[in-house]
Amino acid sequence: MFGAERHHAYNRVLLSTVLAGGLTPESIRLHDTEWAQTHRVELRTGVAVTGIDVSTRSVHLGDGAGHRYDELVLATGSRAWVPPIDGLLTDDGAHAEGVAVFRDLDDCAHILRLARPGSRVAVLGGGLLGLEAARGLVGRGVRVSVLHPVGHLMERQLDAGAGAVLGATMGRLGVDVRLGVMAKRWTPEVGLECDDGSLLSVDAVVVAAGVRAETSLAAEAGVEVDGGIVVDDRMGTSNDRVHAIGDCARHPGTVSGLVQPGYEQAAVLADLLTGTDPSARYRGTPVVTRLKAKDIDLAAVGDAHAEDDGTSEVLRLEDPHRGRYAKIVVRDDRLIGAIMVGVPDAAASAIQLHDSGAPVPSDRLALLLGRALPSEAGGAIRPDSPARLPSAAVICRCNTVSKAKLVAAWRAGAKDVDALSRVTRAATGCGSCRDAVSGVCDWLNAAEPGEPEQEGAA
């Protein structure tokens, strides 16, 4: 295993996490020489792969040596974009005095250099990073600007009243959000123009403008490459001895940017590579985006820019001035997309009927309110109560913790959240799926001493 950075492989999902001050670096990383040592994995950090030989199968390294393989397996991920704004990257392409991409752990303490208590941070880009990042930096009494060119915020997620309640919230949290506006000049002695005539006199600017696929070592090894390294459901590419997942990897049946897509793929890759399971195949991720940022409360789940359109029913509820706000997107009686702001009860059931693909009840308030759900045999439930859960439901998404691997460390000892946390990685990201492991953790002790019934029922 050959890894460009210096750090053991970490948990980037919770780098805005660590940026707030919530988690500190060596808390979110994943295993280190010990962990290498004892799986028998010979571990190359801060090693560049510089160049891929497919006829003799060997790869050759930053520092002169080469490796032979039999199978090459592609996590090269992703790297920032950084738009073309005069003064963001000096002539040899580097990045300018005051200014940072965010994008791994290194860019995260950069920008906490950078960004002292007190000064004023521009961020370019009201994507989801951006405004994670914008978040985690008020947090520690940095001024913050955040300047997206579009009309409202996280347009690939949300809809534009969606975006307004976003755009108020972060507002009211301390945020200045500039909407239609672009940056033209940065300058570190005058501060950051932009295209509205405007002036902001800051002291470093924050990059997240987008990420593109890290595809330079496929394309230049002959590998197929369309927006990202082509692969199939075995996660084979264009040459039968190379394979790729994660951000690097273009599969129809998910999107990049999300962390559950990549170890999907990576669990059907390894079971084909051992012969676990010759059958295995990745058929998609469902798709959900939660904003990992201190008092906001977000999910988009699915296709939610669908609107009515004889097919589907689209239901809203707007409650800008708390800060609210809820839809649903039902096909054939499937919820196919929602975006929920503000309502995380009406989210947990959102994202659990969208994951089982369970029937959507027909009292569809209900849902957009978070209210409990009639069931068939009279009484109410929720779709997310832990005993209805399945195994395999995702709780935590920062760390890609189930349900099946609370269960299993509460029936190892960890009889508490703060047990279960400790174990499992579970609510230690960005915090929502608290309450979530609370209520497997309450149910498990109810069960108390014997076994969970119905465990895994759907």
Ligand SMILES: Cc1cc2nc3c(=O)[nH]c(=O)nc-3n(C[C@H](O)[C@H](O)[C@H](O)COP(=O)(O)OP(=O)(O)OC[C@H]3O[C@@H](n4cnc5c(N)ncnc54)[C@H](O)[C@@H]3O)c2cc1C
Second form
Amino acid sequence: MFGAERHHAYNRVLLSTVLAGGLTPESIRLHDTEWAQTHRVELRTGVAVTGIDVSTRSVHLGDGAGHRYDELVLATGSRAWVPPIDGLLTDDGAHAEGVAVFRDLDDCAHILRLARPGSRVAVLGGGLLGLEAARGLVGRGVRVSVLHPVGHLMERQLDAGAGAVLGATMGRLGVDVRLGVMAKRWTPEVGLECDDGSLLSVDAVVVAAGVRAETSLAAEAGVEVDGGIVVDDRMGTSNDRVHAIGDCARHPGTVSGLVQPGYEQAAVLADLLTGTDPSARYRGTPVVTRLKAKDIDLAAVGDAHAEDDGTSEVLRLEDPHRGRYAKIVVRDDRLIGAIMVGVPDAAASAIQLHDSGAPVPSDRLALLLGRALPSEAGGAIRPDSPARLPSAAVICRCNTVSKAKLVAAWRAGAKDVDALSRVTRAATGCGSCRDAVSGVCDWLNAAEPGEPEQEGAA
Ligand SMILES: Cc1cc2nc3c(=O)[nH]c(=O)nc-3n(C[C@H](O)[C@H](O)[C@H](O)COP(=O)(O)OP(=O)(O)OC[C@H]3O[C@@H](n4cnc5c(N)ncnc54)[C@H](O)[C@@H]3O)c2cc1C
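With the form predicted on its own done, generate the form predicted in complex with the ligand in the same format.
Next comes the full complex, and the chain you just saw is listed first.
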């Protein structure tokens, strides 16, 4: 296993929490040398693969060495995209003075060096990453402006109504949100000039303008690339000895840039390469996006952009003064999309309904209000009854901890929420699943002294 970063693998999703000061870099580490030895992995950190020779089945390494393979797995992720704005990059393509991106641990440390309490920072991009960075920095006493070229925040996941509620909430938390504005030129001594004629005298610029799949190795080796490395349901590429998973892979119908598809793809590929399950196939992952920002509860599920076109029902509840917005899109009695801002109970129900594919309760409005517990008669899942959750249900999305993992940890001796968190890392990310973990724990403890009854019955 070769990794270009000098660090051992860590949970990248939790970098936002590190930036906000809620976690240390050490606490998000996923493995170390001991892990590698125990699992008989030959692990080389700080070593980039610089080329692939598919004819000899070998890779070239940055330290000049080479390495043969029988099967090659590309998990090269994605990299931050820097838009062509004057002054952001030096002539040799490096980040200019005062400019940072937000992709890895070193970037995180760089941002924290630039953004001292009391300093002024512009964040380019009001998507998920930019907003998490902005919220984290404001919490550290930095004065932050977010520049977003579109008319509302997080337009990929949110509609205009939800975006407006989110913008107002960010404003209340101290973030200066500027919509429909693009940066034009960055000069460290002058500041950031914008296309609306304004000049922001900021000390640093954090670029969060999107990511691009890291596909250069594959493309140079002649493996088919189209926005990402093109893969099939077996995670196979156009070369039968080369496989790709995670952000760098492009699987039809899968939204990339989120961690859960990568974990599921890795599991399928491991089953296939080891022969554990030759029938394993990856069929896509339901998309759930959560904003990990203190004092903001936001979830976007599935396709929430649909409008009421006769084939789907769209219900919306707006309470902008209290920072709340709830929208569901229902087709054939199934939830195909939802946007939930400031309504955590409704968000929990919506995520479970979307993940399980269970029928939406007939009282749609109660679901929007977070009061609806889907009718058991209809076979749906009550958010408060872990016994009915399928084993594979993901309880903690930041760390991809399923109900089955929690049950296994409980059986191995982790009998309270803190112990379950320590062992599985559940609830150590954004923390929004802590109640759910507690619910699973209570249910398991109530089932003592015997084994928990039939799990995953639903
Ligand atoms: C701050 C932040 C917050 C995020 N929050 C969320 C979230 O809440 N939910 C969510 O689902 N997703 C989130 N994401 C996205 C998530 O982190 C990615 O989807 C996930 O990390 C992709 O995993 P991966 O293994 O495919 O790629 P990566 O995690 O990018 O790992 C790829 C690794 O390969 C290395 N590499 C690249 N090229 C080479 C080479 N030639 N040789 C050797 N090594 C190489 C890279 O250095 C990198 O270490 C977040 C991302 C960031 C940056």
